[in-house]
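The chain below stands alone, shown as structure tokens; this is the form predicted alone.
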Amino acid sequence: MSDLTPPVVILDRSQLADNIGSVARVMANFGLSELRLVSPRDGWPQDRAWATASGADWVLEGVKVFDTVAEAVADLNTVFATTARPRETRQPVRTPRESARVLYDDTASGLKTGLLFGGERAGLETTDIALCSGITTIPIDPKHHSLNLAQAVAINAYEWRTLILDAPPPRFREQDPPASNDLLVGMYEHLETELEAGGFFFPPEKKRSMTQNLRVMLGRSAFSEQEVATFRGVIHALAKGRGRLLAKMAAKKDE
């Protein structure tokens, strides 16, 4: 049997202990651990959380609770948006098979990985999947496309079982390994704050879709570490010379 570290489940905003529990059996059925919750509804812990799991107690009793989904995953290099509608991200949409290979190799290759689950009701935002290496697709009936939160995540944790049971050779990265999402947070921040600075944002009030366009568009990427702290060198040098720019200008109306 295989050591590696099993993906990171987390639960965006679930409204129900039942389906926590739920998910919390199905996870150990499968294998997977570790369960995020992001801002549960009725609050964390939860009893009937406990009276659906059917006895996978370790896992509700590892539950790490965030505010946001951005918290939640900080640490993590590589984590797949599981929905049903990829929304306006132009990100990678695979098959849960066709993640669960990525997430092994990854895995394998000593990275940190999770699977993102939305609501109940509302699924995931965009903001949140823009925060993703790309998203998770279940290839369901259109003729009848309800599927609940713990089947959704049986299917993934079943697909990582598959490759585990299986113990195929990982495919090693050939190139350094993404950086975590607390880095790629910060640089796009960073790159936020200076083109807010510069007036990049315009009109105001499409702020929000042109921001998530940005960090897609960047995600897609897969910096490195090393490559964060050039590109936010970058950033630092532009805004440098914007300000001298400035400095300038203004001391010729001065004169």
Contents of the next structure:
Number of protein chains: 2
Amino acid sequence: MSDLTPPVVILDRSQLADNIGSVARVMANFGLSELRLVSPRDGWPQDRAWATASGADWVLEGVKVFDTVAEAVADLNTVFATTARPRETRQPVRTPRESARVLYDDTASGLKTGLLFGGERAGLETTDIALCSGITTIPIDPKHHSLNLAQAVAINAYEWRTLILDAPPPRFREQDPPASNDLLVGMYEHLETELEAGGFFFPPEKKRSMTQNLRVMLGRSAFSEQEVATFRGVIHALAKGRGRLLAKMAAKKDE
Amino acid sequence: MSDLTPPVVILDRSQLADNIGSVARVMANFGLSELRLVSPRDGWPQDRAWATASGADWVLEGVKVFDTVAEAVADLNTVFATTARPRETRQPVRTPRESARVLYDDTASGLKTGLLFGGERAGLETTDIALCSGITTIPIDPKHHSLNLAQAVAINAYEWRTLILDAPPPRFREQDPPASNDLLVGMYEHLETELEAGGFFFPPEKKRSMTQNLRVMLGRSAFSEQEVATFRGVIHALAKGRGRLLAKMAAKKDE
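Complement to the form predicted alone: the form predicted together with a further copy of the same chain:
Next comes the full complex, this chain leading.
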């Protein structure tokens, strides 16, 4: 048995308090304890969650509530979004077993990890998925793919626990650890602001998908804190140069 | 992907129709379809099951109801009981992953397999566990071991599906396949009747546990149909001999 900190579970816009309670119960079953809620539909706390948690009260009492997924994952280094395999994606897609192994190795390296789940009907927004380090897809029969939220958490939590009980030697990262998510988002926003100023997002209605593709593309390389700083330096340097160029061009016009 | 017949799910004395529906839903999620109920508390069918099955109606419509576990597993060759690891047992105890592998190999050899689950409160009777080929224990945190019924089914069903999707080459049995459960129970009853007649069960209050130990002991060897016949021959031969001995003793007394 290991004393690693298990992954944080993040539920985005969950609708039913019963489901939040069931998630808490199954987290406790498999030794997970930190639960975060993003904009739960009916607010928080909700008595019905305690009714279905079947005694896993410590999980519910420790719940933290956030307005956005970005805030909820800000302090985490590795977050996997559990969702159906997207038609097209440039993010790594893993089974729950493969994901558990990465989470285990990252946790053993001292990183903070998380598992993100979408609401009962809506699922996850692609912009929120783009904030994650990868996608976890449960091997559901396409004939009946509506999986209950607590079941999705159960499968992932079970894989985590099975892995730590089997206790393989952790594979430590040889590279620097990935930066926390808030640093990454800061970097993305810096880049996007400068690109916007440079007229990169054209036509404007494509901005959203262009932004997302960029985030996913850069996200795959799992920048370390140092690399985030370096890349922000790159953005700054490029933008400044462009500023000078624009100034020069403006000056020429005036001549 | 494989076209193997997935294991039958057997729920013993389940209390809540909601749970039966949730079990049907998660069976469908992972490609299982045959559900058997042993003495459901509130009878069958129950509307509430359809409400929680979330469209997995074909599972509920195919449900078969039985009075006893013995009848529900009579036609199956390999059945695993999902339960906490017993303090003492002489039956093999496996993880869900190990069990799925055995079920897969047995199914690939043409055998009928099943997964037995106890009711929400009571769990499984030891006499019913003794009818099974082994025990499956989900690695629950002892700090919070009350696992929801549908979650227990989910973990096992997920392991089955993960295994068939990964499609390793099946390991075919080299021995003859195990006999179906009704043949085994017939053999046990034959043995017990003869032992009873021979005054074996002494003191009488120990009969129950003695019977069970015998069933578990013999069950572990997974007799083939031929071996069941052979062993019944053994019982018959022994009992007949004892009959003669008793007759002789009675004759001596009369002298």
